[in-house]
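Take a look at this one chain, the form predicted on its own, written out in structure tokens.
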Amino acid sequence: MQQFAAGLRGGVLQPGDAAYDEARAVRNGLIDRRPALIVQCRGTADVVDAVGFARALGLLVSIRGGAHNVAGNAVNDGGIVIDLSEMHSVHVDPERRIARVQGGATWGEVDRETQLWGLAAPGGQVSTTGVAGLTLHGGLGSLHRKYGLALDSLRSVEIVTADGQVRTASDSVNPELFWAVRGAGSNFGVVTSFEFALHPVGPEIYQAAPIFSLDDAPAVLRKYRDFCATAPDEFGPQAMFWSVPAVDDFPAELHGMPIMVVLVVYSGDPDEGERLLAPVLDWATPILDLSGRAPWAVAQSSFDAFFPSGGYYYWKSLLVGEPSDDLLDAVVEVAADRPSPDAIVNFWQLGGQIGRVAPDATAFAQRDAKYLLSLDTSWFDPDATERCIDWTRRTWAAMQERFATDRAYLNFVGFGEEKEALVRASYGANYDRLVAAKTTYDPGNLFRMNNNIPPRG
């Protein structure tokens, strides 16, 4: 142990060390795990040594990037955490429109650098989310209809595989590994850096954000469906069912009121976006309207305050097809039954560029889904934990049965309780190919704190 620690540039924390409890904490307050070691890597060489140490001692391995994953896979009990949070540099080449991003960076750090040049990579909608976790299993956000998932903009990765080798993976170098990483990446190693293609976005965008009473939701959701049917790819629409947050930005008399927020980001010219999105404000009478122009980076961080570290989160999702009246009515019914005012039922439109990529072009197979129904159950009272988790599981199972879908977006799977059945269904026809890749690159299943794909035994 002393020899291992002495060779690192970064530090090693163990139980009892002053910084240990802070370092083992993740965003989800439901997760309370105590690893034996936390290796705070400062470069790829530290990652190589940490992987080798874990393999030699047979330690359970977690990889920590942004530590935003609701399932808490960034930390474990009794094993080793390979912590990349000190590896968060972002380098932009504006002429080639690419960014090189280390594995511990967050999307806020990426936007900070890329927006100097009016460029962006498709990422999430909470700026504190880690780039690695979001990208390796999909990557939804406001740009996915125009530019695809976050993983669709990957040009290459640097990855440390289970044998301790540092590999580049791209379309031309280790192409099978690159295929597998784009959708199932945490199964194959520690990604120490990503190379993204960048796209022109901002620096200012327009977004429609009218807030309607939940009483208007049945009619508004049908108008949302009709709008989405012909919306150009520059629109990133989602219908969010929530309650007015009890913060000073909202009138006190509205706090706690159940609402439907229609959020549509337009990634093109703001003037054009404002003109095209004006009809959205007339779908019903808004109780509030937050529509307007904003710098892209500000828009990308507007939800940060509502998902603080230490809150309680249990999120599950279903990928669905055509939005029938029955489905829309069911979504409203679910929204009216949320177990916490902080819980969000989110109905994202997919399609666009996501669906133009062949289902076997990357490991992410579910390219034909039209919408994502996400039960983003969040709460802050620990006494509500059992009720909130039970509601989410029951609602997810009922919707799964009612609409005959067993496909999930693998970044939102609760704690992944369904294990192999869920993973098989979500990877579909790509699953057997992923098993073969796993057997090649991680035959001992060293990397298994994830939506795991076991190697052939």
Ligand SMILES: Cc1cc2nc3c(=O)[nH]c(=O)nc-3n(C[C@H](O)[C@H](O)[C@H](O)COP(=O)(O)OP(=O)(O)OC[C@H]3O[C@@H](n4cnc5c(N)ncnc54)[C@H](O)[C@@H]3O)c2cc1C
Second form
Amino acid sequence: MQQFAAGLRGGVLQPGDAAYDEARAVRNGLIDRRPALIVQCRGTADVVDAVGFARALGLLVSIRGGAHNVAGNAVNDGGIVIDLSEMHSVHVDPERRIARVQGGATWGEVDRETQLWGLAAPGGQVSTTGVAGLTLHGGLGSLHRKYGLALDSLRSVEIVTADGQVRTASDSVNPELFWAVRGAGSNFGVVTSFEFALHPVGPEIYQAAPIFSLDDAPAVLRKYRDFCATAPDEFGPQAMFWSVPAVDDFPAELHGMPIMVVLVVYSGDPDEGERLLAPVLDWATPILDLSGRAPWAVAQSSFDAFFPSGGYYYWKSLLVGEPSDDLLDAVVEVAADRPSPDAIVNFWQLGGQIGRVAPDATAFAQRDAKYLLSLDTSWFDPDATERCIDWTRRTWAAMQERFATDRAYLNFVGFGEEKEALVRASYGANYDRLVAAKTTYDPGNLFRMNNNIPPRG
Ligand SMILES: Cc1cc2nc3c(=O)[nH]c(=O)nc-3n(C[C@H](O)[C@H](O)[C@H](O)COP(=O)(O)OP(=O)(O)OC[C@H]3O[C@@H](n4cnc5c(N)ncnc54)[C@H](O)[C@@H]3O)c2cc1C
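Can you swap the form predicted on its own for the form predicted in complex with the named molecule?
Okay, now the whole complex, with that chain kicking things off.
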């Protein structure tokens, strides 16, 4: 142990160390795990040593990227955490429109550097979320219809596999590993850096954000569906059911009122966006209107304050096809029944570039879903935990039975309780090929704190 620690550039934390509790905490306050060892890696060599140490001692391994995984897979009890949070550099090559991003970076850090050049990679919608977990299992955000999932912009990765080898994976080098990493990445090793293709976005964008009363939701949701049916890819539409947050930005008399927010980000020219999106504001009489121009990086962090570290999160989702009236009515019923004012029901349009990539081109198979219905149940009162989790599970199961096809989006799966059924539902026809790749690259299943693909044998 001493020899291992002495060789590292980064530090090692154990129970009792002053920084231990902070280092084992993840975003979700429901998770309280006590690893034996947290290795705060400062570079690829530290990761190689940590992987070798874990393998030699047979330790359970967690990889910590942005630590936003709701199930808390970034930490474990009694094992080792390979913590990448000190590896978060972002380097942009504006000529080639490429960013090289270390494995512990957040999306806010990527936007900060890429926006210097008016460029962006398609990431998520909360800037504190880790690039790694989000990208390796999909990656939905305001740009997914125009540029695809986050993983669709990957050009290569550097990854430390279970045997301790540092490998590049790209279309031309280790292509099977690159295929597997794009959808099932946490099963195949520790990604120490990502190479993303960048796209011109911002520095300013326009977003429509009228807030309607829940009473108007049945009619507005139908208009939303009709709008989405012909929306160009530059539109990133979401229908979010929430309650007016009790913060100063909103009039006090509206605090707690159940609402429907139609959020449509336009990633092209902001003037054009404002013109094209004007009709959205007339779908009903908004009780508030937050529409306007914003710097891309600001728009990308506008939800941050609502998902603080230590809040309680249990999020589950369904991928659905064409939305029937029946489905829309059920969404409104679910929205009216939310167990906490901080819970969001999000009906998010997919399609566009996501669906233009073949389902077997990457490990991510679910390319043809039309919408994601996400039950983002968040709360801050520990006494509400049982009620909130129970509601989410029951509602998800009921909606799944009525409307979902046999599919799943692995970035929003609660605690992944459905295990193999969930993993099979997510990877579909790609599952057997993934098992073969796992057997090649991680035959001992060293990397299993994830939605696991077990190796053969
Ligand atoms: C507030 C919030 C907002 C979110 N917004 C979005 C969104 O807009 N779009 C979306 O698609 N999803 C979103 N998510 C879901 C998010 O994509 C997942 O929770 C994802 O797992 C987070 O990645 P992370 O690196 O922060 O998490 P971590 O908890 O660090 O890791 C998640 C998984 O990836 C593995 N992993 C982490 N780093 C590496 C690495 N370098 N190499 C290999 N494996 C690694 C871990 O072992 C773990 O299994 C959001 C989640 C939260 C809590």
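Residues that one form lacks are left out of the comparison. Positions refer to the first chain, counted from 1. For clarity, every value in this text was computed on a predicted model and none was experimentally measured. Think of the rigid core as the biggest set of C-alphas that the two forms share within 1.5 Å after superposition.
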Completion exercise
Moved regions between the two forms after rigid core superposition (C-alpha shift of 2 angstroms or more, 3 or more residues per run) are 404-406
